[in-house]
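Here you get one chain, nothing else, as structure tokens; it is the form predicted on its own.
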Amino acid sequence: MLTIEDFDIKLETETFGRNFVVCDEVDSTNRFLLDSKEFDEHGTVVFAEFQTKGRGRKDREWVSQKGLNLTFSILITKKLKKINVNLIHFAASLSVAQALENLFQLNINLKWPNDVLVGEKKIAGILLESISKGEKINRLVVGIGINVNQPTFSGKFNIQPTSTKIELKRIVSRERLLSEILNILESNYRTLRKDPLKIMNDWRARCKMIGEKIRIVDENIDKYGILEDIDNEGYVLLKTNGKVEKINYGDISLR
């Protein structure tokens, strides 16, 4: 299990894993957030060791085996309407990057929109998921799996999975890597709300496909071109016989 003491020594958030809510099994961390009428303050988080039914973007399912990883989700209620709600995506991947950079010297790649690389191979996703009325969201909230020290991994992947302690060749302390995440994400946020800017400037400077050519998928539809640029606003600016076209949701891969 998670040692709360260990986590909470290093944590020097204001807000951000404040209201901390452990778990030993759950269907979703970001579903327990989402329906949730007991835990409603800005900054909670709430960690699993286990999901039953942890979930990626498209639905995609999210394997961690119990004990070893790091699956939680931050609520955010706060500031929501002085931030372009699509850009927390890349401050909360910005932030995992920033964290393992920190504390193994990894060499991180981000790919849009939300994964985290070490090479080619992913080590941890994020997952957004909001409640709204009209356009007004009400409670946002951030899911973030990271893979930290699970030895091997079994199936079929879109992008093979790796971890730190592959990476690493040791086991880590999940504890003190949480806590850096929150660390860095609750200051990114601040960030966010004042200079996004510079959250894009630093996630796209991570972002090694830019200037590649690359196939994008949308449902059943495939598209080709140069990933030129990813814009102010988090979309895909890809380059086709000299035109540019904005794309807004997708998988991407190079050619």
The other form holds:
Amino acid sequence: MLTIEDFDIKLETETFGRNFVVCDEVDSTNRFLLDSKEFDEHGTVVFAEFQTKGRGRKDREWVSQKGLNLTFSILITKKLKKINVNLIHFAASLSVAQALENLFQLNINLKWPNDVLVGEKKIAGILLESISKGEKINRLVVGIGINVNQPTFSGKFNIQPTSTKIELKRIVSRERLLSEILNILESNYRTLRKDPLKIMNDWRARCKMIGEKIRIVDENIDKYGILEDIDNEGYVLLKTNGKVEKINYGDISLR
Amino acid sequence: MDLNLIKKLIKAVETSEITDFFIEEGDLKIKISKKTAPVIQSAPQYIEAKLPQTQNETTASVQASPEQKEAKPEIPAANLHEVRSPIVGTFYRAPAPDADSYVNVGDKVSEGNVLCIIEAMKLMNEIESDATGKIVKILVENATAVEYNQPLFLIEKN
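For comparison with the form predicted on its own, produce the structure of the form predicted in complex with the partner chain.
Once more the chain from above appears, this time first in line as the rest of the complex follows.
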């Protein structure tokens, strides 16, 4: 089980994680926060030792062994009007990358818009979900799943998974990693309002796919080209036959 | 007054080219007029219609739709509510490709019910209804792009 004291002692945030909910088992931490009438404080974190319906985009499954990894969600309700919500993907994945670099010196590769890889293997995934009524987004939830102390992965995956255990060959403190991520994320969320370009530059510096030949696939798109860049609004700039096209959805892979 | 006669007259006017009809018989006076309002055909044209006209055109489209012609009382514009998109993205009527749609035409919805998802750069945004009533029209095709402030649903408020 997560040792709250170990987590709390390293937490240096003002709001993120100050309201902390631990569940032994929950369907999905994102769903929990999206539906919760009880928890509506900005920065509330829900942590689960096990998710029965852990998911990714379009209801893809997120599988994580009980008690070994980090699966949690952060509720964001403040300043949503003042920022470009698209950029939260970049702030969130950058924060996970920076935490893994700071604590474990891992060589992180970010994949658009929010996958965190070591080499070409996925160590963390992020799912952003929000609820809006009328013209306003009222609640936004950042769901983060990180493979930490899980030694092996069996099954079929879109991207081969890895974990800190596999990369470092040792058990690490989940509590320390969690507090580090929240410390950085709170700071990056602040930066997102004042200087979004800084977030984008730090993100791009960790994206090894820029300049490479890629394929971008989704329900009604399947394109090949060169990933020219990620622009400041977070769009993919795909170059095909000398023309550059802006794309804002789809799964990217190296060709 | 013979209600059936009136219904027959309405039917006759409806199927003809006549736009205005007037008959007087003793004390009974019947006046039937048909509006030839343009029908909104597709969502993309709809996007262009900015605020003030949008409300009018909406009413017009409802009047011109077949089920409304049946001498029903007109739905005043004030009773129709448009749910609009808060972001640019892709419109999905269901949470996953093989799942059931959140809502269909004719469904009763309450304020706070989820109507659809708009995905913007992998942010899955659930749109909650900001009105209580009945879904009378879904204005966008599943899995197509929507613009900021584009009308998505028409709700006939209770």
